Amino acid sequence: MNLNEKVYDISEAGSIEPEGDRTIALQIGPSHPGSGHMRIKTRMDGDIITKVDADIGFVHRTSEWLSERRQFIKAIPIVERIMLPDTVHANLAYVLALEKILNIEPPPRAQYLRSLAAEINRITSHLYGIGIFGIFLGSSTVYMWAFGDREPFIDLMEMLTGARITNSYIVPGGVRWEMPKGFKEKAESTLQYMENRFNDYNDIWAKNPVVEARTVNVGVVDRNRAISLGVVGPNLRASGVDYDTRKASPYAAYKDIDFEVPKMNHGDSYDRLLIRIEEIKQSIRIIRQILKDMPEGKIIADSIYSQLNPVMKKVFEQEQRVMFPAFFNQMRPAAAESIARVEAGRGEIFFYLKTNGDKYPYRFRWVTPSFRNLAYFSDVAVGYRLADLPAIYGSIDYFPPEADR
């Protein structure tokens, strides 16, 4: 049978016209397949998947149309929204692509609590993409697991930023909040903890041999066919292709810090699978090199510090928080476009930001690593069959409402 051929044309949910005897449409979802809302439309040849149709759109956020309308410090919460796991990184793309145009340098210090915030939050992502894993597998035991192990995390960052998962803790110019009291030992006591329980996921997850044999060689997508799809972060990776944003074109403090990229071999489910391990082990050795070596000074830009009256400054010195100035709200950038590009836990975030000198963006564009990799799901799956499906979903970490921006 000719697998390009079109043996079905699905238009509308219910709407299936079969042109042969051979072939079926399965449509699984759109009730929450797994990590959100997302109408996976296949066709089958017995069990054998010839076709993957991801119909995606039953979360749309309207992230770009809202952040048009809204005053430039006012977007920062919407960005956040899209990628719950990981929102630190949709926070710092978004202000980057804004400092450029603003020409504003934070200061070191701000730079590294930047990085610390993003790397603690990359584990949480992991953690997140691991434990869902779990649960397309049949494995309620690692999907415990993993969510149980993000809560010291989600401690930390609130211990940090004041809050747990929405911290909008990135603004322009710095960070809302100086590293408090007693961060460092609860950061190290965690990461000890987390150290410790590699050995654990190693017996019960990545040497199952029930995991091996639904993900070993299911899935797979060599070097080349990963790059022509234009996959991005842990999965592009997984291929063999040595990219991570953070190298390639650093920002906040990565240039100054020591850390490895890891990468795979053989592009299968089972890879994608150790890299995001491998990954969280790399981000702790960052979260180590962040805490020991972090220098000295404001935590806000002087041209920010600057605008802030007495009252502001008084409680920036006794707190050292940041209230904002009255001209973030008022504040209208001359007409300009700037980029910026974040390595966030599923890849890169690409940010597009344009303004005309009103006091909203003119043209706010952002692709999301989830969006990037929604082709790779939909190419890698043909072929296989219907019962490795969730194994190669699962695999991609894919999270819906970051693809629905």
Partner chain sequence: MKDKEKRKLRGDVEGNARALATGFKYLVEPNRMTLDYPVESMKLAPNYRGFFTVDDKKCIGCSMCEMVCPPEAITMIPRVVSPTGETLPVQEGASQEAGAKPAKKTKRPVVNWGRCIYCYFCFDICPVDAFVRSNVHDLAYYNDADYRPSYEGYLKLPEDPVKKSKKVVPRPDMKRGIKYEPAP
Contents of the next structure:
Amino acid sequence: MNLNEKVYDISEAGSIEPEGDRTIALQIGPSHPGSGHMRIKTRMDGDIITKVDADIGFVHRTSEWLSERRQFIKAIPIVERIMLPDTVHANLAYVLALEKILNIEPPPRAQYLRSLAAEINRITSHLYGIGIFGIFLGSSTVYMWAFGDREPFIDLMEMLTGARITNSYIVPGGVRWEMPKGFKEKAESTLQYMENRFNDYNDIWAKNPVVEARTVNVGVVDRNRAISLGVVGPNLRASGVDYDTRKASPYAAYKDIDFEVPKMNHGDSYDRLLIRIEEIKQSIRIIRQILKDMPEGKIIADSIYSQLNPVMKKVFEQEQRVMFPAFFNQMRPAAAESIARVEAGRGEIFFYLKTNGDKYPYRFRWVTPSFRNLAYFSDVAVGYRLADLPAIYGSIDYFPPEADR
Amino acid sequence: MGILLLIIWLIQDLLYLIVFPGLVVAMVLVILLIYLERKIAAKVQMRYGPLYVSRKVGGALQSVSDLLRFSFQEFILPIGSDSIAFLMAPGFMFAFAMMPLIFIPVGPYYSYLFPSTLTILFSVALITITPIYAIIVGWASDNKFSFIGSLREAFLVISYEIPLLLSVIAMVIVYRTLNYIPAVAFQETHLPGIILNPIAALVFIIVAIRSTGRFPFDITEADSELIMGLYTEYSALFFGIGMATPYIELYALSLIFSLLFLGGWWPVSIHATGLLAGLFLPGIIVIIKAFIVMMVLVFLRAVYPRYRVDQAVRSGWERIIYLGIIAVIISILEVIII
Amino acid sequence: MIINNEDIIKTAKINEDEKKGIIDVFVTDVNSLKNVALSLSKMGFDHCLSVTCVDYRSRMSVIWHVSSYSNDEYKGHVVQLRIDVDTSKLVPDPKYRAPMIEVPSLVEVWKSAEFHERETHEMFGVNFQGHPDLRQILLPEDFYGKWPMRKDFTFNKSGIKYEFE
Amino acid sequence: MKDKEKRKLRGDVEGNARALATGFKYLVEPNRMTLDYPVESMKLAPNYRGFFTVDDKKCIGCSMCEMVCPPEAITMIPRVVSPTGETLPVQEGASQEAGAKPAKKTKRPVVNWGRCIYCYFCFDICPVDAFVRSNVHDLAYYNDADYRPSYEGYLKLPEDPVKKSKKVVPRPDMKRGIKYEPAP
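Would you generate the structure of this protein in the form predicted together with its partner chain, following the form predicted on its own above?
Starting with the chain above, the whole complex follows.
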């Protein structure tokens, strides 16, 4: 390919059809109720999709570029804002990569609190996905229910961190706030409520004959194809691959926690729908364990705590609030590189961080799960009907801002 | 003397067409129904629904304010559209959706502009005209999404019209008449149609859901695929008309359902006389029955997602049509036995 | 030693860092890159996590991070397949601000690398030879040829911050 | 279809009946989770991260908050401390009589509310813990300039815009997830 002569056709799918071509071009998006912040360029032969080109980048926010030009600590809010339904995981993944460079090991209680926040976040993220899938298939009830049921969990996060979505809870060395009083009881009743709701979700959504008709055998990805496309998270496990980063390379407190990784066999939209419900059940189990087994102790590593000045130590003892040592402002880690992998709600976040002794990261690379799930559009949706496109799109829980970064 | 009678007759007909159960009542019911649809969905979905327009009456004027908004909105005519068809099709759609009301008596003493003993046949025949204009709407818009919407409408109309006719034929066989008033009289002396032939009632309800685009057959307007389906390019009052047409259709079908299956103005006797019992009470009863049917049908929005078009067409040809044939057979057996 | 394939050991420098979780496979010869990748893929490293590039000004290193879904032994490890390209001798192209560098594409080996390579292409100006569909993915069309993630990329910063009082 | 049986899908009749029954259950027994916002408003937890200000007496003008602020919302503005201990703008401080003790130069933070993301990093980096929190968060201004208060304006915590509404607190509830109860 001669790149110098390359001309980018903005509306490639909308250009003139070659002679004898009976397909029509259909541009779904970027302003379309079923596209999200992206454009899905499709070609249709009758009602059958023959080609899909997912044109992303409409909400590209240059997070890598911004982070490479700021102090290390300032990347925490940046990565959070890219993955709004999954903030804790993005935060955690970045901090894990940074901690490997700084050689800080957080204390066990902080590890447990990180896992706690991450699992609450996973539930909200899956509920978000279920709700969006609901509205894509036309079920406004599930959309409202799932977003309504996110609320108690967001309320828990608010109690824990003081913010609803953008928590900025995890910092190098530990977490910023101790678990407040009354949190356990509140969490337990919220979890029980969610467990009660599963029957209703099954009746009106997962086992609804219309949903079954729409999703069974739609967007089938078998095991080998899922591996070669490199899809992540619940979508991968719905295709029968037994892979979860929490098991494969445990981080935070997952080494000590007993949980199962749900797995499905068919790899169609219906399995991707069910696996999210199963994962919420596992998350509930994990949160119960964490609340039961949480060890006592400090929530910040000693190497950080020892750098606090007397005023800050007093604040920590009174309010259980970790203040930042001046070191956070002037981090200059030695030249090193590290990676971090975290199983977020939608799949695996990958971080690659390279430092060269400067106060800014030298290379800040991160890959979000949605970006890796892009293959679903261009490879999987081909051959299905136009009405199956929302069923596939919704089931993979794709979040355009997250893919664009 | 004859001229005076003719004038009274005409005024009566005009009142019948415009006020009750025609345009005015239909529009009021539709506005009320749209409000209730949103409220019902909101109840199931754990939220308030329309509230801020006229908060004291629970947001009941929301639909009125929507109508006003549609009326004063800017109308946009797309450049590529077939402008005459684009402008006229919604009007025709609305008119043909209203037309079955001419032939639907809401009481035993209602006379018609076109006196006929074939009212069932006429009303059902007129109902099947509206989709033709829906197809024209999609064609004239010069938009791929509208066009796909109208293609879907065409597919679905063909696959669901026959079951509709079959279910009506089943009832006509039982009642041995093509006129609504003897049909209601038959139900008064025997049993309501829904007990006489429940399969026909089921088929009629499914077809009513389908032809008015209620969930789970909200296929031509599937917003996650087709934006607004047929009405993607419409704005202002034309869009409002397009929105209201399925509800008018729903009203007509619900009236037919309550006359054919729910015993019409039962418990008021067909032989009742006087202004109240003979004229107003039957109408009110029929409309209340029809309104309950409408509410049940709009409640489905809160329960179901939507089917895919090929699934809906397939179920039309593979399931509903057989149900319709079964309904006809049941009716024939009943007639033979009785 | 996790990587015990002889072909890879022969052609690449391997540095396994257990603590950071990286297995660094540094390929010195461009021509052997694809063979190393194929050997890794045969070993069981079946998907690509990320493709990226680090700009050291005089040289650029293109990195493929790969891992395994199917092999239990390799699940916890990430292989960092790395190749350096010398940029000091490249002649600037008048059309672009900085010259494009060329490395072979590994999409044939790992299909999952397709979108990552497209992103690295537009951000760093890496021409992945043999990529089936090397177009821009995130940036607007008129941005082509500016390679924003390179260290020499600059832009006018005026209007970024408000001044007080 | 064979595949379908293997999955234990519900039959059409049972599935439809259960879906309709569930919908009907919620219709007759509504569980309303919405907060009727301007009429009711939430009394937020004491650790909620809302608008904040700085304690003028405690602040030492070290600029740490400006350095850590991720969106660069905090700007340090020059101030002088008068002999009486008040912080004054530079011009007023300079116009003091000659012979009096020279005013001490210092700096104070001011936040651009249009940029602030409420991460509270400034709170935690402050070596003297000088910031003061509030849990007012639902406030918007009319002009761009209003988002950038003067130092004196910044010192005053903004008032709760929905002060008159009924204050409620969220409580977890078995039936509807969150129930809003009147605040104590």
